[in-house]
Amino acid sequence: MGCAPFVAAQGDPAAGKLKSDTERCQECHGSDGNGDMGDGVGNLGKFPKLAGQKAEYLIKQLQDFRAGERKNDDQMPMMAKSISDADMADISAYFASLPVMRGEKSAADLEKGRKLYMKGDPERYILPCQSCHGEAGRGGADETIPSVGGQHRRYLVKQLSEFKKTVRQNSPDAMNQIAAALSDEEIEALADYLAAQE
């Protein structure tokens, strides 16, 4: 699949925290990247955290969004068309510069999410999320592949979910192929497991 080219940038957070609020990232993913919009109306864990995402990883994304290889509802591939290279190594800088997302506590039994993100399920040819994601989902040496540990369940479900319908295809394919093998209870206790972790 043709992704858009990924090009590395060096941002300024100082900088990016000035235009993170005049962009309006802010508006959906808070002043302290955690995306907390808890506002009554169904709105917490719509928007992702970013708080101490890799800053490599948010620069692909955005661009991802801007060449339309990732796929959302209007709102994101415009905000990447308005903005400059410079202003989203900024704005990128700028998240990954804030302390890193913390876990959301959970009641649901997280031993069977543990379980697939550790070891995954060898007999299905699902292999263990940590492998990419890294111990307690903090991302391993691939700047690119996200931290997932700590982000919102309701936000992981619907990416598994777009993953799993290739709705999102804009990773390497072995998203799509572990999503397709994972059941809708399977995405459940991943997005419990990884949104526990602190």
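Form predicted in complex with ligand HEC structure, per the form predicted alone context:
Next up is only this chain, free of partner chains and other molecules.
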């Protein structure tokens, strides 16, 4: 058995709930893990939903923030440095145990994003997103592949753009290559489609 799965399996959601209390993670990511902070100061959709996210994926992101392999100008590097490995496992187990994130109905045209999500574009070597992220973006069998269906649109656009520009570099073999081939318009269309998965 590898190291990360072992840690994830050991995470205690009840302890994680306490450790991620309002002063720490829930302040931005929401007590229900849906991180919307409709606080009227422009933060809506900035804080990713963690509810029902894969525990191993969450642990990897926290380790990447801590090691500086995933950059963020806000508080995440500091937050990740403030917790131990055991805290990471417990807190990730807690958010993973919550009812999975849900999106909202959208008036946008979802067909373009849906098509690209389902089929990719072989001519440009864009793999179908579905082959890794699963149906409706609910995540595949691999615990390090995140749920992306129902995530906040604004957050999705930021991540895909940052993979494209290699501001986010912690997925060199998958997301950096795939996003490099996407136009800004396609990024918007994919985010529309994913954010609308209820």
